[in-house]
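Form predicted alone, single chain, as structure tokens, below.
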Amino acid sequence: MAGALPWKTAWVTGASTGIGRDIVLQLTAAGVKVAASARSPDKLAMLGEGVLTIPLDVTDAAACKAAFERIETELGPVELVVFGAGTYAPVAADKIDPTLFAHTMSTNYMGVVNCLAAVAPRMTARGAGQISWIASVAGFMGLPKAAAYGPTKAALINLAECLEPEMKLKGITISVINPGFVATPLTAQNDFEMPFLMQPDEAARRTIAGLAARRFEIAYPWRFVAILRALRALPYPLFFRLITRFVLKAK
């Protein structure tokens, strides 16, 4: 991958584990100057030398702005951002905890908005840059146990659709990343079979390839994406019947 990527500098949030961590490692290996953010300084330190590590809670808008200002001071103009900070907890239908829902929305959705607010003014002033964030195929449709998580990812997909036309006119590329199941500490909470489960390094490779091609949507693995899109196209009675049978394992 060395020499093949179109960016000199990048900022990745959610960089301590999962897809975000492997994106940092692969970009760095390719010669990109990378700033990595996450809440855990200890885990960030494990990314090794050559990475500018900035601990950050993305729910703090002022901290997001300060982090981006520091990155541009130390690394120069940032050409690519990948907002990957997120959280997930399965939800039972009879155990709705408003605090959990608020925390998930604050981290997954508003965390992106906070970082976007820091990045967009400088990139649009330069008329160049690529802004991306990690949503999920869980944003395609409502799924059991994802009542707190899924709506945040649907919101991120919608946000990308809202911003892409105007940002393109300003010279900015918007990309939304929709992975299927990836083996991370978050998905390890699931007590059900996860079809087409991918490893984080492969997910990162596909993400970077899609970003380099400047695709609006980067969704993988393709077979799982195709199945979910087909399900979404069904009439609701049939859709719910299949979801109940194959996800909840009930007749």
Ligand SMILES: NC(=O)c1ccc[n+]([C@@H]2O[C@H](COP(=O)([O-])OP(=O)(O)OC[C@H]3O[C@@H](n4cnc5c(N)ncnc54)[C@H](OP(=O)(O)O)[C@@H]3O)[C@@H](O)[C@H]2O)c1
The other form holds:
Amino acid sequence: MAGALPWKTAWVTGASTGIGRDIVLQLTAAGVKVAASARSPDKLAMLGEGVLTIPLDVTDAAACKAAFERIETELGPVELVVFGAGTYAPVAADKIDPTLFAHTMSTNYMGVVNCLAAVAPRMTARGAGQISWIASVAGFMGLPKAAAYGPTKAALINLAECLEPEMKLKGITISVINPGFVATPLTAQNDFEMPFLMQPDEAARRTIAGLAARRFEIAYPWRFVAILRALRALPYPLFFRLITRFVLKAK
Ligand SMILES: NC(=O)c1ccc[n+]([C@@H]2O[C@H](COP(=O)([O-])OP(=O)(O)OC[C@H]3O[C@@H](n4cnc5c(N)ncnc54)[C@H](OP(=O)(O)O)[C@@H]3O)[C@@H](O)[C@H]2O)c1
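Switch from the form predicted alone, shown above, to the form predicted together with the ligand and output its structure.
Following is the full complex, with the preceding chain placed first.
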């Protein structure tokens, strides 16, 4: 990545594969000291020697707090955090499994809340820092098969909106990242053609550029984002007709 980035230190969760992994590699290549977390130590080890690897299950609030304390002991004050740990499984409307819904919510939403609880007291005490998390364009609206995943991402967007004004007054920047489809292990299970599919290195590049510009929302690719926003603005009868025709019956 060309040009100096505004951070000396960063913590990235969901760093073992996909978008998080590429964010770690690009930050490290630009000279940022990065701590990387996910559950799989073997995959984290493949990030290379320059990365501080901290295996972590983000559903464990106490472990998130301990992880951040260890990271700050080793790297010094962390200036940027990117919470990317996430999980997805498609759900048929007639197969609602509460265990899957709870697992998805505790990983995607409570995982961010647990990490936020770990970093916010220290950053606000310093009056400096940038806190971001990866939601999704799937949080803009309800979509077929996303009944377990979409609500967690809508909650993450709402959470960012709730916190931004107050955090700004405390010197903290909040950013929410809303990618469209990115080719990662998470989407490899999709059995449909994914419009505007992006590679994870490009998603990481756009994420880092948006974070460096301190944007509140970092959403890409813009054409897909624009289509979804237009769809969202339609009255429900038309919205559902289009979703049924172009999403449900498109296969
Ligand atoms: N790919 C897309 O199209 C897309 C679009 C919009 C948003 N997103 C979001 O982007 C983020 C990254 O997804 P990705 O596409 O890069 O998928 P991915 O390659 O499957 O990455 C998910 C990451 O989360 C980690 N993780 C999962 N559960 C965890 C837990 N309980 N504790 C700690 N780490 C955990 C995984 O590592 P371990 O298994 O080693 O723990 C992995 O590093 C997710 O939040 C996803 O919802 C993805």
